[in-house]
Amino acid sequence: MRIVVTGMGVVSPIGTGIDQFWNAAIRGTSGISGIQCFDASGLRSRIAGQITEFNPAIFLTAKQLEQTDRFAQLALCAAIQALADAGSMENYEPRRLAVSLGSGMGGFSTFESSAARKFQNKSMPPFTVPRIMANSAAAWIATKYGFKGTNLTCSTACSSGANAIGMGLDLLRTGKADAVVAGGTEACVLPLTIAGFEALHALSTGFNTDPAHASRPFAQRRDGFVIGEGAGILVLEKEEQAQQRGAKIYAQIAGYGCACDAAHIVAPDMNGQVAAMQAAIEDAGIAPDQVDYINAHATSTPLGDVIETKAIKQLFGVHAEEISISATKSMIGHTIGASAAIGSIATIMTLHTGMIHPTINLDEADPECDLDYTPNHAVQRQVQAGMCNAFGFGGNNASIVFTIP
């Protein structure tokens, strides 16, 4: 059974909508800037990948705005795009339509503001809990469209979006759904979140006056990741049914692999990453040397980028030198639970267009990062099989393989 992608939607720091996002990615546009949504002067990391022109009032009523956290609003915006792109779902029974969404933090904006109100002895807004709960974004998508099938939320830190897409693939393969809205969403450009990552020494702090150059995966002077926000949504269907309803097909989602490295709660582990990539390749039924492109996890941390490079070399051997690799996070920052969903869209667009977006800010590579990371400029290459990696806190590693339909 072949599962295909028939619709996509994205909200990101470099653009909303597939065309705007992809055109900016191909140009190597940076979406990193000084934090504007709150006073960040007291933080050591004062930059982020922000979505500055997002207006949820365009598609939500005043009452719905009151009931939704920003992460759910971003997901709804991307889902609206993806379902419009996919075309009418009226031929499907509502109970055969599923949602599988990932978010690492959930409604953290509401959590933070509500906690502040509580400490000030102020009353709680009535929808505090529904706004905070991580499954609210998936629930809002289902409610808007009347999708009455399985409704799942995956929270595995930075691999949340990848695992949610993988769970969507499994729902279709096992016959538990006919179509799945799958992806990830995150909105945690917030004082508490940033302070927490600062305590782990995970964030970039040396580029506050030069934010566009702060996110620099694989580069010599990288000093941590830049936090970002966004959402990416895919519509997944069985190929035969998609063809019957005349849907356009972007790519086949051919394989999914996940593995817990069970090594450390925050430090990356090469063996777990190799296991996830290998599982995805085996699930896709292809050989490792058939992978042409990897959308790397590549957060721009000193240790993480080296470990991922070593994992790729360990698994692919000499073929690793022939694989084109790029890091979407170099332009949008690390969008946590949304990162692999947006990375999957970039991977699919690479297959669909024959263009590979660059890893920007890669003027001088780390000597231990010695593969082809598509530095600074997009390249044209016909890709038959692409992989998207996502490696998260908790030792959660996930990889997805997409192929030409």
Given for the second form:
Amino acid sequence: MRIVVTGMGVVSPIGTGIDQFWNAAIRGTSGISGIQCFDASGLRSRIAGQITEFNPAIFLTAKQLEQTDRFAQLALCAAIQALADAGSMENYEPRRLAVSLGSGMGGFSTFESSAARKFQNKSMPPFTVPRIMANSAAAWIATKYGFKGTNLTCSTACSSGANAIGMGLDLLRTGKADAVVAGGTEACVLPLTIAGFEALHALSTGFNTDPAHASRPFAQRRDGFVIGEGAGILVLEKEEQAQQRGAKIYAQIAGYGCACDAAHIVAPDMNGQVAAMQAAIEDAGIAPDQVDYINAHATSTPLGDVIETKAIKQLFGVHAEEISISATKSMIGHTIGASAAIGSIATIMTLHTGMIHPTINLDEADPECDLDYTPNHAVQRQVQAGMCNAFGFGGNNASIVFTIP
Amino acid sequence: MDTAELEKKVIRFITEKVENANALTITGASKFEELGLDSMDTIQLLFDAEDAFGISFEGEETKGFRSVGDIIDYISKHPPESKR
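Return the structure block for the form predicted in complex with its partner chain; the form predicted on its own was the one displayed.
Next comes the full complex, this chain leading.
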């Protein structure tokens, strides 16, 4: 049974909508800027990948706005695009329509604002809990469209979106759904969240006056990741049913693998990354040397990019040098639970258009990062199989393989 | 602020919060359910009213609120300057 992608939607710091996002990605646009949504002067990392032009009032009523956190609003915006792109789902029974979303933090903007009110002895906004809960984004999508099937939310930190898409694939393969809205969403450009990542020394702090060059995976002088926000949504269906209803098909989602390091709560482990990539490739039923593109996890941390490079070399051997790699995070920053959903969209667009978006800010590569990361300029290449990597805290590694159907 | 002025202000505030307000005649006697507000909507409305009128609903009193008039009565008895 083949599962295919029939619709996509994205909200990202370099564009909303697939066309705007992809055109900006191919041009190598940076979406990183100084933090505008709150006073960041007390933070060491004062830059982020922000969605500056976003008006949820276009698709939500005043009442719905009060009841939704920004992460759910971003997810809804991407889902509306994806479902419009996929076309009518009327062929399917509502109970056969599922939602599988990922979010690392959930409704953290509400958590932070409500906590601040509590500490100031102000009354609690009544929708504090339903806005914070991580499954609210999936619930809102289901409610908007009347999708009454399985409704899941996966929270595995930075790999949440990848696992949510993988879970969507499994729901279709096991016959538990006819179509799945799958993806990831995150909105955590927030003071407490950033301070928390700062305390782990995970964020870039040396580029506050030069934000466009801060997210620089695989490059010299990289000093941590840049926090970002966004959402990416896919519509997944069985190929036969998609063809029957005349849907356009972007790509096949061919394999999914997940592996836990079971070693350290935050430090990456090459072996777990290799295991996840290998599992995804085996699940896809292809040989490693058939993979010709990797959308790397590549967060721009000094350690992480080297480990991922080593993991790719370990798994692919000499073929690693033939693979085109690129890092979407070089342009949008690290959108945590949305990152692999947006990375999956970039992978699918690579298959669909024959273009590989660049890794920007890669003028001087780290000597320990010596693969083809598509530096600074897009490259034309007809890719047959592309893989999206996502490696999260908790040692949670997930990879997804997409192929030309 | 006299009661008539307060009533006008509260009704204007509620008009902004209620969906399909144009189709309704909102008075002090209007029950929340007549305005299409369910129990959660009412809780949200009272929360918003705190910011709008600079007041703070204390204790369990609001649990008995059923109508626009209940809000008007509360604010007139607990004007902003008497906020604890």
